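Below you'll find only one chain, the form predicted on its own, shown as structure tokens.
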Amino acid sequence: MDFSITKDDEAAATAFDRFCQDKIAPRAAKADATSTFPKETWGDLKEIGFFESFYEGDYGLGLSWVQRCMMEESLAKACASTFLTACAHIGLCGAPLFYFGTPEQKQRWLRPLVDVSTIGCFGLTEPGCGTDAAAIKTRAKKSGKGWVLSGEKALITNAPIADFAVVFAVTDPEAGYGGVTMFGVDLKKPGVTRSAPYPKMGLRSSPTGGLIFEEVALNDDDVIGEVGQGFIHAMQTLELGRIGMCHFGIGIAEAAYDCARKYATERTAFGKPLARLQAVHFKIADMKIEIDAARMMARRVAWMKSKGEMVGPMASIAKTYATEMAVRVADAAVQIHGGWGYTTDFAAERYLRDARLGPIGEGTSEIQRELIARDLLAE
């Protein structure tokens, strides 16, 4: 395995990390406290080319997967809410268009996402189904030269602020997995309404909400990919999302580790810095061990992806470990801070709240273990 990058690429990654710490990180605490996504961040990310880092050709910079790893880690470390909003926009929403859309659909929908003239979201989860994606109840019925969409989506990142959504609906109820189709939906269309943003435990400045479709008229050219192939397209997109969630976990863990190490070296107890107490410095060592292990897993997946290899099981392994690791590391950071870790005076509590989404989003840890076991037993 070769995870190396050129000196120019390393310099670019370092510059992006510096940008994230200078521009993004200082806004994170206030944005979390007010549950408001800082709009100026969107412009900053566009200016530095973050949204173009996901694709190639006319729609991107053609960066390697390892380069993307480094950028996503830096963004998640600076502000996990910004990472979630930005990656749901250009990753989850943009990927189906880039990989399965027609040239016309890419120009119509992907170009505005890359240019950030529109905001996108990914409409798969529903009030009654999340992990069981095949159980969706949203329907799209054929009508003349188009379709009529009805149903409800829930827990959708960016739904309260999005202009456009990739939406999954059942088009053939008798066909099971083969009866789901993917659509591009302008959320300004008649019949579309959205819920108020959900109050959340963490990631509060990344708006999450629901979408309701009441007989929304769609055209045949609103179908992304092939009719009946939506479930497969959803699973392929979520595999990419799992790779992103690795970096989500690693970035949060790095931020938690940094704040814990800083606090432990500055705070004294029993006449010495906390960091000199064995119970604390062993905890700090374990945090670093876990972060580096997760990073190696994520880098391996990126390397495999860059070689065109199948990454399904390894992506599940890396996602499960990295996101659960982030919860452990963030919890350790709170513990090192003691009582102060339970207050909003320090960022440790925010990191723990934010990290907790990791084992749930983009496929729960339980479904990842199911997928991993199926692959192992199939061998």
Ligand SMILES: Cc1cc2nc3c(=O)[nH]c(=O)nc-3n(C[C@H](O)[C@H](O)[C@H](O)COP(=O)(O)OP(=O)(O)OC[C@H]3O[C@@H](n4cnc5c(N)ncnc54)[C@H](O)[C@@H]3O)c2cc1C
Second form
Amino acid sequence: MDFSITKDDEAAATAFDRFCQDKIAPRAAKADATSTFPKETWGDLKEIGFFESFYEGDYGLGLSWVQRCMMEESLAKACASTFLTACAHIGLCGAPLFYFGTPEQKQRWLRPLVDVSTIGCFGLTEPGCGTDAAAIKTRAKKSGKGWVLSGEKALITNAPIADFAVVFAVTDPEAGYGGVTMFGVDLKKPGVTRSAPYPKMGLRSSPTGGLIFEEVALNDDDVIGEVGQGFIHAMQTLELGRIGMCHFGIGIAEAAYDCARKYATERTAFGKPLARLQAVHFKIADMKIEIDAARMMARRVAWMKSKGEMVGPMASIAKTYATEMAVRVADAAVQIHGGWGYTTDFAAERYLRDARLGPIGEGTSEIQRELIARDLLAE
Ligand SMILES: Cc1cc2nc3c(=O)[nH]c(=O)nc-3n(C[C@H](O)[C@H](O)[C@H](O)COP(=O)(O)OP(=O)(O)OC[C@H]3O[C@@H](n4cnc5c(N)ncnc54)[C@H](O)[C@@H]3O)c2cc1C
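Switching conditions: you have the form predicted on its own, so give me the form predicted together with this ligand.
Up next: the whole complex, starting with the chain shown before.
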């Protein structure tokens, strides 16, 4: 395996990390406390080219997967809410357009996402199903030269603020997995309404909500990819999302490690800094061991991706480990802070609340383990 990058790429990654720490991290606590989507951050991310880091050709900078992963890690470390919101916009929503969209759809929908003149979201989950994505009830019925979309999506990142959504709907109820189609939906269309943002445990400056479609008229050229291929396209998109979720976990864990390390060197107990107590030594060491292991797994997936290999179970392994690791590391950071770790005076509690999404979002840990085991046990 070769994870090496050029000196120029390393300098660019270091510059992006500095940008995240200087511009984004200082806004994270207030945005979380007020559950406010930090709009100015998106302007800054656009200026530095973050939204162009995902794709190549007319729609991006053509960065390597390893470079992209380093950027994602820096962003999640600075503000996990911003990571989730920005990656749902350009990754989950943008990827189906980039990989399966027509040139006209890319120009119509992907261009404004990359330019950030619109905000995008990815609508798969529904009130009645998430893991069991093939059980969606949202329906698109053929009508003349178009479709009529009715149904409801729930737990959608950016739904309260988005202009555009990639939406999955059943077009042939008899065809099971093969009866789902992916549509691009302008959310200003008549018949689209949204729920209020959900109050959440963590990631509070990343707005999450529901979308309701009541007989929304769509055209034939609003179908992204092929009719009946939506479920496969959703799974392909979520596989890419899993790579992102590794860096969500690693970034949060790095931030938690940094704050725990700092606190351990500053706080004294029994006449010496916490950092001189063996129990704290072990925690700090374990945090670093786990972060490094997760990063290696994630880099392996990035390296495989850059060689055009199938990453399926490797992405599940890396996602499961990195996101569960982040919860353990953030919990250890709270513990090292003692009672102060339980207060909002320190960021450790926010890291723990934010990290908790990782084993749930973009395929729960349980379903990842199912996928890993099915692959291992396949004849
Ligand atoms: C903050 C946030 C942002 C989100 N953003 C988006 C988004 O942008 N777009 C989107 O489409 N969705 C989004 N989601 C939804 C997320 O993907 C789902 O919550 C997730 O897939 C789980 O689905 P569910 O909540 O319906 O849980 P369920 O599917 O009801 O699962 C409940 C529990 O049962 C377990 N379980 C279910 N089936 C199995 C099985 N076969 N084997 C073992 N265990 C199983 C699950 O692992 C889980 O522990 C978001 C969720 C959150 C919290």
